[in-house]
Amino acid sequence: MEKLDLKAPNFTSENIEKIADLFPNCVTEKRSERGEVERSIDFDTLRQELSASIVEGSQERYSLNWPGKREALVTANSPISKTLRPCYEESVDFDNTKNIFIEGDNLDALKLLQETYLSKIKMIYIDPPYNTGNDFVYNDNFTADREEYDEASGQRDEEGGRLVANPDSNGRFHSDWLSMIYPRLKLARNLLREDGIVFISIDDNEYTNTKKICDEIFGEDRFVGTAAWKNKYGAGAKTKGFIDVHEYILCYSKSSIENISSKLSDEQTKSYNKKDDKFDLRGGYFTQPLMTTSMDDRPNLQYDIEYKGEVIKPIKQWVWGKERLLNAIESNEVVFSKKTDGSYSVRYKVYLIGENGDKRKGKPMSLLNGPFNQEGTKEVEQLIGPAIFSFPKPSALIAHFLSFDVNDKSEKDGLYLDFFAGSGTTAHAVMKLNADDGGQRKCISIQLSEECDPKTVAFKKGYKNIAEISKERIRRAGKKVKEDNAGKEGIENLDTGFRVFKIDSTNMVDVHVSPDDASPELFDTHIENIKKDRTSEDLLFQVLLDWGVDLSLPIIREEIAGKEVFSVDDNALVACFDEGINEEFVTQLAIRKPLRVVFRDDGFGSGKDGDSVKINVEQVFKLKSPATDIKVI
């Protein structure tokens, strides 16, 4: 039995825990007045979390620091004025697919997805730039001054270059890379479910810094493990010391998890080498002890059993309750072996195939011997041609991690995210997994439209940027997965499509009027607040983002009383961006009783007439559908 604490609560410790849950990066260690190292709050970092400008302050403490860290935190928290515009012509099966491809800066994309996908992502895999001295990092110079901030954050239409070279001769070589990855991981954490996990591929150049930065963002106790991956066969490239044939995959969880399991490796599968009459149905098995001394005393596990007329007592207690153990004995799933001292060894059978017909999973190994990079290269070459994309990860590697179960909860659905999509390997892996086990997993891929060098094979083959390579690889991969599984039951329903969105400036026009120019007549004048080049679909998806509605929900377009109407997920949201909204039209919408409805602000007319129509529209909904949430843009 647990003892009562009989002490007054430690509110300071409780408050630190609450802050740690909201801002893990604000928890640090310091030396107390008694000279003991204790957990505490980094108030400078907490102040920075709650401030839109850079907060000065320094105090000696255990932490990861670098020039530009505060700017990176401001970058993570700074709002942007952008949107996602749908691109139907580059999509595959736009109307039916649940997968999403976003073209643009992943920092912007992660900010735009915060409302809609907050705490909804099951698993994230990323393969960021390794900072080898020969690659590029994002230029997130958001805090130099207001003009530079406006340009970099998309407050203006000028895009400019988003990637800059980061040679190892750069005095801020590691700092620039850390400033790039920090805000992205911080925003990504918000998107994970409470039982969500993230996998990060990295090599020796930034492994140490990546682990430290994840310890800060997720918390040290959220570190699940590191897999050392032998990523190539053959000699590999010679470095200053060892021959380099490995990389790492770091894994962190959003909250504390009890268990994680993966598909069995070939070596693990070999351990199921015993056979019985259930072999054809459940494969081989190995045995595990049913007596335990490692668990806390539990009276319900302390009982005697009878076997062949003999009473068997556990050394301390059994792993299972009595009813479960007796049922297992009846089913011939328990093995009794008499020892030389007359006592019994009692073990239970662990079959390769579970009772539900799925192949058993086990603890993931921290050492992976393949699949190799050469396989990833061959995979992409077969789809889109040779020398178009360098060092793509093999889809089997990503599928291995995406198939992990958390807390023994086996799921074949859920939402997966890759915000350094590269050649589109994660999307490919998700489709292969779904084809393999009939799953319904969905994937969000994000890739910057990084320009291809005109000298490269990719450019000469017609690919202007990396995002174009990603999309084409996913298109062809979807077709190949279906071809490879032709004849398999239900394969025709496999979702191999994706909705393409491109990050752009907001659809809304910023209207600035100085006090000297303001007049009563101005407020009666019709002012166009939507950019001329934007479509109704553009407006619809900005509304979905602002309202936090899933971007993959089904959308029906129809005409009602001469107006174009969009219905999202049946009645979850109804939108009309036409002008000339009147009571007759609104009455037909209200009869449907939608959860939400949205119109253009100027769709009712301008001035007093528009205000009058708005009031009438609100009254119609109050009468016909009082629960409907009405908004305008």
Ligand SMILES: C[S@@+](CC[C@H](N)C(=O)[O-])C[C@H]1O[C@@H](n2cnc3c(N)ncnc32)[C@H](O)[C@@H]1O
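What you see is a predicted model; the values in this text were computed from it and never measured. Numbering follows the first chain given and starts at 1. Note that the rigid core is defined as the largest set of C-alphas that superpose within 1.5 Å between two forms. Compared with the form predicted together with the named molecule:
Residue displacement note: residue 81 has its CA displaced by under 2 Å between these two forms (rigid core superposed). The Cα position of residue 329 differs by 2 Å or more between these two forms after fitting on the rigid core. A displacement of less than 2 angstroms separates the C-alpha positions of residue 199 between these two forms, with the rigid core held in common.
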Contents of the next structure:
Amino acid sequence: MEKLDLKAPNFTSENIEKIADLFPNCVTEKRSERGEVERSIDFDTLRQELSASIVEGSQERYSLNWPGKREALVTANSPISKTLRPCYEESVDFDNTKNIFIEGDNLDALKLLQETYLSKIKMIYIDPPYNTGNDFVYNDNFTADREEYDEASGQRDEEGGRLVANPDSNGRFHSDWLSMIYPRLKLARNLLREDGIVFISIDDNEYTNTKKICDEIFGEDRFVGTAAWKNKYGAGAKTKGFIDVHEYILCYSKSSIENISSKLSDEQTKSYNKKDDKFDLRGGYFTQPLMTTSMDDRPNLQYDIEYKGEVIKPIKQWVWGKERLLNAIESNEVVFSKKTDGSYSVRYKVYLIGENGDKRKGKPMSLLNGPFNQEGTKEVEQLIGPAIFSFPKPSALIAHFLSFDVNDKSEKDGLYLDFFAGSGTTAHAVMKLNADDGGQRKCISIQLSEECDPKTVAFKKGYKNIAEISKERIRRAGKKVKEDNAGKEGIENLDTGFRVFKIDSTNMVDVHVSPDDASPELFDTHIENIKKDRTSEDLLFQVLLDWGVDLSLPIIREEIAGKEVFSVDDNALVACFDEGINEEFVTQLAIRKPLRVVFRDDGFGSGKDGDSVKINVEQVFKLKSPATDIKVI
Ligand SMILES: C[S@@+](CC[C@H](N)C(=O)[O-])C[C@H]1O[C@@H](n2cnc3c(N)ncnc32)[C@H](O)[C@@H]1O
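To test you: the structure above is the form predicted alone. What is the structure of the form predicted together with the named molecule?
Below: every chain and molecule of the assembly, starting with the one above.
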């Protein structure tokens, strides 16, 4: 019987748990006044979480620290005035696809997605630069002008460059990398669903730091596992120490999860190789011993059984109770074999598809023998040509992880994210998984427009930057997946499209006038608050982002009373950014009873006339569709 706990609850530790749920990075270990090390709150970090400027503090505590960590936290939390602009020409099947490709710095992208995709992503896979001493790291606080910058490195993205080389001679080698990855992982965690998980590829250069930083960001108890992946065959890279033929994939969950399972590897499946009847629907089986000597003494497991008139005693005890064992014998799931000394080996059969569920799914192994890098290279070579992209991951590797079931939920849909997309392998893997099982998984890929060096094959083949490579790979991969599955039922419905968005400055003009400069006339003048080069589609997607509406929803563009009107997902949102909005036009929108409606602030006209139209428009909605949420930009 459960005993009532008559002690008063420990509110402090309960409160620490509450804070830990919101900000796992603020939980640390500290020496208490009694001299014991205990779980406590790192108030400096909590203060930092709640402040837009850098907070000082220097108490001794258990944590991973590096110069620039607080700045990195400020970077994660600071707002940006940027937006996503749709690019129809580079998209594939823009109108119908649910996949998204974002071109730009992933720090900006992750911030822009916070509203819309908060707690919506099922799985994230990332393969960040490994900090090998030869790669480039995005410097979020880079303020040097172009000349200074060119002297310092020589690599840039298309907006003028903040990508800096991070050679291991740099005194801030690990710090710079940590400052790059920290805010990104923090923002990414927010996007995960409660049962969401993240996979991070990394090698020995930053494995320990990545593990520590994830323990901090996700919480140590959210560590699901590390897979050591043998990533190449052949001689492997020669390092000072061991021959390097592996790297790691770390997995963390957002909240605590019960169980994780994956498809068995071919090697694992092969072990179910015994069959009594080739038509047995349970597949093959292997056997496990039923006698054990390693467990503590349990009298209820120490009993005799009878087999073919002989009495069999366990050496010490059985692993099951008597009833369970007798039932298993009855249903022919126990194998007896007489040994040369006359004693019996008694084992039970473990079927591939057993009574306790589909054993073709099992706990993922922490050791993976392939698929190999060479396969990834071949895959990309076959699609876009040789030497265009170095070290793409094999799509089968990513598909293996993305097909994990969390808490025994076998889902074939949901949102997947890769914010270091590279050649677009994750998007390819998602399409392949969908083609295999008819699933509806959707993928968001984010890739910087990192310029290709003019000396590279990629540049010579016409790829100006890596995002161009990713998009072309995904386009061709989509076609190939459909070709490879030609004839399969429903393959024509496979979503191989993607909507391309590019990160750009906000669509809004910065119209800040200090109170001293404000003249009465200013309020009467018509101030254009939207940049001249922005289209109504640009405005529409900024509104979707700000309002947290899914960017992949279907959009219909129509003309009503000579004005351009966008309807997003039927009535989820209706937008008109034209000028000359009046009551007559608005009445036509209001009778559709949209959930949300948006206009341009200056769409009603300027000055007092504009104001009175605005009031009338509000009245029209109040009367005809009171539930509609009205906004202006
Ligand atoms: C190791 S590669 C990923 C390879 C990918 N998994 C594949 O299979 O092709 C890392 C990628 O991240 C991109 N990257 C680096 N910093 C970035 C940033 N701040 N935002 C977006 N992408 C970035 C690099 O351009 C590079 O293509």
